[in-house]
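Just one chain is shown here, as structure tokens, and it is the form predicted alone.
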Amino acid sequence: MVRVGIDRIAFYTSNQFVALKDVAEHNQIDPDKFALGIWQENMAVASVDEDAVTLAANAAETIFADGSIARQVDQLLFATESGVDQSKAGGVYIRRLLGLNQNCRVVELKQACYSATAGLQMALAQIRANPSLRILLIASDIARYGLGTPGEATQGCGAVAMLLTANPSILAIDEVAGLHSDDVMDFWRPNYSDTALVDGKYSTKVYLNTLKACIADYQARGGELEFQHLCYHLPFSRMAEKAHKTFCRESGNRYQVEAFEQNIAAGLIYNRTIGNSYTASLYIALASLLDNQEVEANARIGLFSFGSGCMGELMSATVVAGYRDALYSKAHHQMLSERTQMTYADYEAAFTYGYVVDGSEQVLPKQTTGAYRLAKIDQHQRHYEPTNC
């Protein structure tokens, strides 16, 4: 049976972000609230020239801009809960900027921070139908609760793109997976609202539970509950540490909680600086894992991934030999190291900045270092352009 999965993935954020003390400080609570009781340092903060669309493509301009991946792809599936339209496809802005083909097949999809996984499976299961496609699938959000309100400091922005083949250079996907959905109140958005509403700790024990299940299910339809290293839908960095200690008991105790460190930890060095990405902060998470640590080949991957409201999976990959020629490890660290760290005041400012509601043209200043950012908005419509222009 051919081998299908990620051939190439590649994360972009902001190039400001906040640090989660001086939000503590401004808010009078003690900053250990943050660094101890989630596991969060920063938080990544989208330009005024930035959103869900501009990440993406951002991100995956990392993947074709040395040449060396060819701009033909069979379908481009962006995945993301911070959509721009409610019609319009954001991934058809996406295929326009990136200059990929005309002749593939796009659509966004919606499931909170789940639907990045289904886009995975669907991709997939075309692939293994048909080796020869080639499919681009993008995971883009920028998370907002609400200045001073409990959710703050579990905001953040972010992007991944993953380029999926047959016969992939990193990770080969494996077909079983435990799945668990149920209608819940956790977290959502409606329409009118351009924050989030989340009761905090219901959404942790429905994240859990769904954990749960999904293990049950994953055992049920025969998969084998031996990862060398696992990774978990992270909310905040911390969730990691609950998730595992709920996988060491339902696996029946096969794996130690002391053996996090080596299991775990390296893939949350990217979102304690990042923040919570949503759709993609699973896959930021594998990257994490692969660009920071040295992974065997071989080594087979536990990927969680849970969307309020609810819906979970449970999947396994197995690392390809070799995985590390394909990553970009490089771009991503330098990325990071270049962000400029904003004072409490032009944090708010990015939050609150209003844009035009009433068809009026509103010019946006150039924030973005990315490659694409949003230019105008006139007559209700978003107009995107290379940073270059």
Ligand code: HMG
Contents of the next structure:
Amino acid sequence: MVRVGIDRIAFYTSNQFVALKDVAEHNQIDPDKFALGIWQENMAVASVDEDAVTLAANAAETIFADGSIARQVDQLLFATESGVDQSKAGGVYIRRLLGLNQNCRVVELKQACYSATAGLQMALAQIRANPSLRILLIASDIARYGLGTPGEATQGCGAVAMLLTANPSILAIDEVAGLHSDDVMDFWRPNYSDTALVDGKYSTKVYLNTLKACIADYQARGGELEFQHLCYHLPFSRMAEKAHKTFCRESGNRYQVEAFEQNIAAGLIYNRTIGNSYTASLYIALASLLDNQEVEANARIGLFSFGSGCMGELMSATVVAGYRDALYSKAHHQMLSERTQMTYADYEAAFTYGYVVDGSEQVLPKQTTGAYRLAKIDQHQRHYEPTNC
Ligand code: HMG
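For comparison with the form predicted alone, please write out the form predicted together with this ligand.
Starting with the chain above, the whole complex follows.
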């Protein structure tokens, strides 16, 4: 059977961040609560001329920028839970910004942090049936809970773009997967709110129970728990430790909790300094693992995707020989090293920036250093453009 999976993977995050020790100091909280309690150091803060659409376009631009990958795809799937319109798919703007062909299917997908995985599986099923297809999947989000809330330290923003093909250069994804869904209210965002509502401690329980159920379903469908590495959805980095303890228990202790440093820790490096990027988070963890650790060819990676509300999926994948040549590790490291640290006051100002909602014109200051930006809002329409125009 034809191997299908990830041929390219690139991520993008805002060029500015706030240190969680500054957030702790402002809120009069012990900074160790964030550093040791949830394993988070910094949090990416979106510029005022940045949204889920521009983050996504900037992630994908990394794949196409050097011209070696043709700007030609059969589908553009856009996964987000912080989309900019109830009707128009963000991917429609992104296709135009990237200069992709117009004879392509574009749609937006939603189920909290899980929807990129739904997009991945839908795309791969089509590629198995028609191996000539090239599908661009982009997951992009800005996580917002509100200033001074318990969720504040678990905000962040980022996007990941993946080119999905047959005979992929990086990761082949297996067909078997373990699934679980339940109708619960652990985290949600009503249409009228620009911040998420969450029952924080309950949400971590739902996450872990969903992982357990996905492991059971994965095994029931014939999946083998034989992984050298695991990547988990990361609302905050320490969630991986909690998840891995559950994984070890559920797999009959065939996995060692002590092996965490060796098999999982490299996947947390980017999250620790970006924060939650909702739909993109699991796949930024995957990029973090591949960029920052020598993973052996043919190593098997377990991937756990979770979206509150809830939906979970456990997948397995095999690393393709020579995968390093297809990575954008250097670009990722450079992007993170060139970010600017904000003061708490600047972060607060960015967080509370007021966007017009009355149809009047609002020209946005140039802040992002990404290739694409939100230039203005006028007559309730968003105007995106290349940053250098
Ligand atoms: P909290 O309730 O304020 O924190 O917020 P806490 O009191 O539970 O403390 C956190 C940990 O830090 C605890 O460790 C403390 O003991 C420790 P644990 O009990 O977990 O082992 N701690 C300290 N450690 C060292 N020194 C100290 C110190 N103080 C405390 N001085 C919470 C934590 C994560 C609940 C909050 O940030 C929150 O509500 N976040 C948003 C929700 C979330 O991230 N949920 C995760 C699962 S749901 C999910 O993943 C889906 C999601 O991505 C959304 C989607 O699907 O769309 C969120």
